[in-house]
Amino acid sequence: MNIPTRIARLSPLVLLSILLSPASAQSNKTIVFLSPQPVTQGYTKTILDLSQAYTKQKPGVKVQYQNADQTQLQQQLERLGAADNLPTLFSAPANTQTVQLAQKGLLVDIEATFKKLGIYNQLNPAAVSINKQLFSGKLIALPLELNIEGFWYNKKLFADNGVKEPKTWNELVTAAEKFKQKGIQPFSASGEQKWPLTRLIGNYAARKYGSDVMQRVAKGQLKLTDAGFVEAATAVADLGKKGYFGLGVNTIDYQTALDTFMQGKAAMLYMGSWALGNFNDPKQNKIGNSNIGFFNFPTVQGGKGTLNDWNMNTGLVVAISQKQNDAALQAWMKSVFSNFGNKAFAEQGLITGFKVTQRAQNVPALTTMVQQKINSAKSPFLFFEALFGPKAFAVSLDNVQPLITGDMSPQDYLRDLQAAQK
């Protein structure tokens, strides 16, 4: 007796019970993916490409992409979390908000789920370690990136103007002034995104106090109003005061900042290695892959930090809603994340928090260089806001815009930040 014949002979009651069984219900699934990245870039592109292949095999599963405004992402997740209506998969800020969502039982325990699915060994241990530092020892978000941050620079502009890679803050400022005098914008930055500016304050503080500076702030051993932080905020504010970021920095969005650098209109760009996908794309990168160099944040006078200390992170992490953690979602996760690291590296040259087990051909030189920098990093440290609570996180970002334009003093910026951190 074939299967259709046997099904036809079942009573309507039995047939209905089969149709309503968990296995049947899970055969149809809509996975909503909320991300600020466009569908053509970064981990979002890789996930959607892998999902497209999966849904061809499982037509009952649909993956819907929703674009998020990164500047409003935290508030959006707060509303969705309060309504117990989180998307299936969503980019999440690497701060205590994500920890709080997990403490309410709203997020998937990635470690437990990946071990259950037999794909935990796909994760890079260094990326797992960084994420656990961020999230109170738990793996509650996917490390879809493994980034190192620093200054990318235009080699030709440096050579033409006799500028060498700055090793100290004074050398960096001297180089910026030289470019400005030649009519070349020293730095490209997105003030609209805000974090590219606070990153500079955080790096300066790490050079001043050492790579564990923000952990010491979190423990109450340092205050954000201490002299070293005032020096850091003042140094970064001075860059804005001298016009080194160009006109209207606070209106410059992320892509415009990248394009300004990739079109040869600015000498330097502080950014993470997630930009490799852009740099490795000749349609975007007009100055050429071989014309881009990279150096670590310079040391500062009298500081404890060294050039062996690197700002590293796993980027804008991605969390998964526990409410939707069923068999259909887990089957999709196993398929997509078994292949994520290899596909992201092979097709975009992205270094992720997943292992690369298949050696790709024609790896771009920039990607190889960044991989070597990551492998040689001695003391990775977290970014400025990583351990802030939601209020301090917002204050640090919102107030950096008036700081950089001179409409707020460094002392007031840090006073408000310290108050928000309590």
The other form holds:
Amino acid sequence: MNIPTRIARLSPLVLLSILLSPASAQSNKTIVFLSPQPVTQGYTKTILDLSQAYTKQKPGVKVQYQNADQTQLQQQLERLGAADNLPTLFSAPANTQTVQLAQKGLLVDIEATFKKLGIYNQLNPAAVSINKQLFSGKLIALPLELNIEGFWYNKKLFADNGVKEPKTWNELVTAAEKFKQKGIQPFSASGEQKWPLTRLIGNYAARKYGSDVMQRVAKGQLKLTDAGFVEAATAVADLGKKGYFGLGVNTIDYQTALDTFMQGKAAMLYMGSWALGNFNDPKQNKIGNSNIGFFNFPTVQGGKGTLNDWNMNTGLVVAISQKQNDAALQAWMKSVFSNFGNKAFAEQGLITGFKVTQRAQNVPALTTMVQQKINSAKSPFLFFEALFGPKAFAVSLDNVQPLITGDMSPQDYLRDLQAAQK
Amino acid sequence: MEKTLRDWRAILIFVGPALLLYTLVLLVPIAWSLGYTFYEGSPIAGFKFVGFTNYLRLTEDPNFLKALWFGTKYALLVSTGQVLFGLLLALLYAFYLKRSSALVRTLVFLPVVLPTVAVAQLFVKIFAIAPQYGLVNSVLQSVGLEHAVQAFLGQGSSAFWIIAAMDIWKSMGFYAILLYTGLVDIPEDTLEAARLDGAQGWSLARFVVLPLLAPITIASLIFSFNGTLKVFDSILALTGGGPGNATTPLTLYMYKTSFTYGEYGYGSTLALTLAIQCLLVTLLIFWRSRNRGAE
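Cool, the form predicted alone is there; where's the form predicted together with the partner chain?
Whole complex next, starting from this chain.
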């Protein structure tokens, strides 16, 4: 009997078994995952890799990746949310938009669902606590990252030019000037992404007023037009005015900013520890993992903030659509998120909001150092826009571009921002 | 025929389905959008009635005036450019290249059919400064004008001219074809008669060709002006309205207000002002052309 005939004879049996099998009807599920990360990077890679293994066992389940433009993500979700057509899993902006989606009952209550599935203990309590701060005390999105932010620097360039890790803002500016004089670009930053620039303003303000500064703004105790904020915006605008970000900062995209630093063309890079995945990849990182140092945002004169306060976050969080929350999705979630922390750490050196239970071998020194910093961080605070509404969030980002090129004054920047924050 | 038109049932059958479709996909959303101008909120956050607040807000919103001015300035420049270059090209096709113009016409028309995003990417690369210099900055550097190297798309002043140049370049082929068909329609006898009367070159164009071409030129202007007032995709792809909101026309401002800021009511009010602006421009052009016709 040749093979086609055999298949032909078998096929009615196969068909019958499919029709009769109760599991097949229930496990037919398409999980759409919307993420701005490429499939080769970060938590997106880990989730997709784990899904691939899962779908091999459960052929009825399909996981479909969709790429989102991070700068358009909020608009996209606004439209999808309004049409009650959210993707199954999606990266969500850390602002009130996500809270509104949850209030409308569109998002899965992660805490309840994970407890029901018996995987709540996989989550790192510190990450859960930071995440809840973002979203009015509820766990409505997965902390797939646990990040600490600060300045990464090129140790060799620092040593060659006799520069030490800056502890104060003045030391940072002096160091930048020294590099510029030597023809080395002091900072690499993506002005196209905008947030790497507003982060600097937020950090400066946190050093000026203390780590609870943005909570005080949210409560109305401080105004964004207050003197400390003007000082912060002016200090950051000055970095741009002096050309410390190199040419055309507003046209530099995220990857170019990383590459500029990893190719040794810039001395410093303000970035979160999610970039460890890039730093740990020798194909991308040309200056070598051991050549990268890390320091906290420096203190400012007369400020209340200290070097013990770290800008920390859970990255671009991922929310889950309640409409899709069925048994098939929960089975997938249980499988994927039981292994997420270990796999992300072992394969990419990523520090996530999930516990790492298996010690990976050959952990890069840089990852270990960052993990120690995260563990010892005393008072974590959130980034500049974290507690803003969607409008202030967008205005803060959009206007930082003219601020940095000197086309908008710090006073105007803050006036517009305060007006949008109403 | 007249009998048929008097029969209401016949009218209902012939016009009814189309009218129903038109009402559903166009008139209902317009009315809906008008209704939104009296509300504030978003489908996610919920709506509340605010009366004329959105209209009052228009009068004191500096960003609205800025976007309105940017859009108008852009439309004036780009429409003039598109129709003027289209006209010059049409004259070139008809009077100099004559029958051999097919290849040139095809080449000039090509950008019209290219996707805007692809054209925008091309321009982004031409004017790039980082990670490598684009064509323009490389040329500037190689001829020793290092000080003129700049982030052309990273600053509002130069970004405006690049967007305008891109849109003129992209669409002039279309207007050239439109005007060329008008030129071809001018009877050879008329031109011959004018030549016998001594009209040559510029005077032939000024007193004979251009007046005969006026109806198509006006139609082109209306097309172009309404198209450029509603510009969206090319700016979104080229600068995203930035840096800041330096290159944000009313369309993009409306889009951001509704879908980024979650202010659907105010966004609808902005959309209404855009519709009124387009209507005014069209009426103005029609009125001008009718007056000319009466002279």
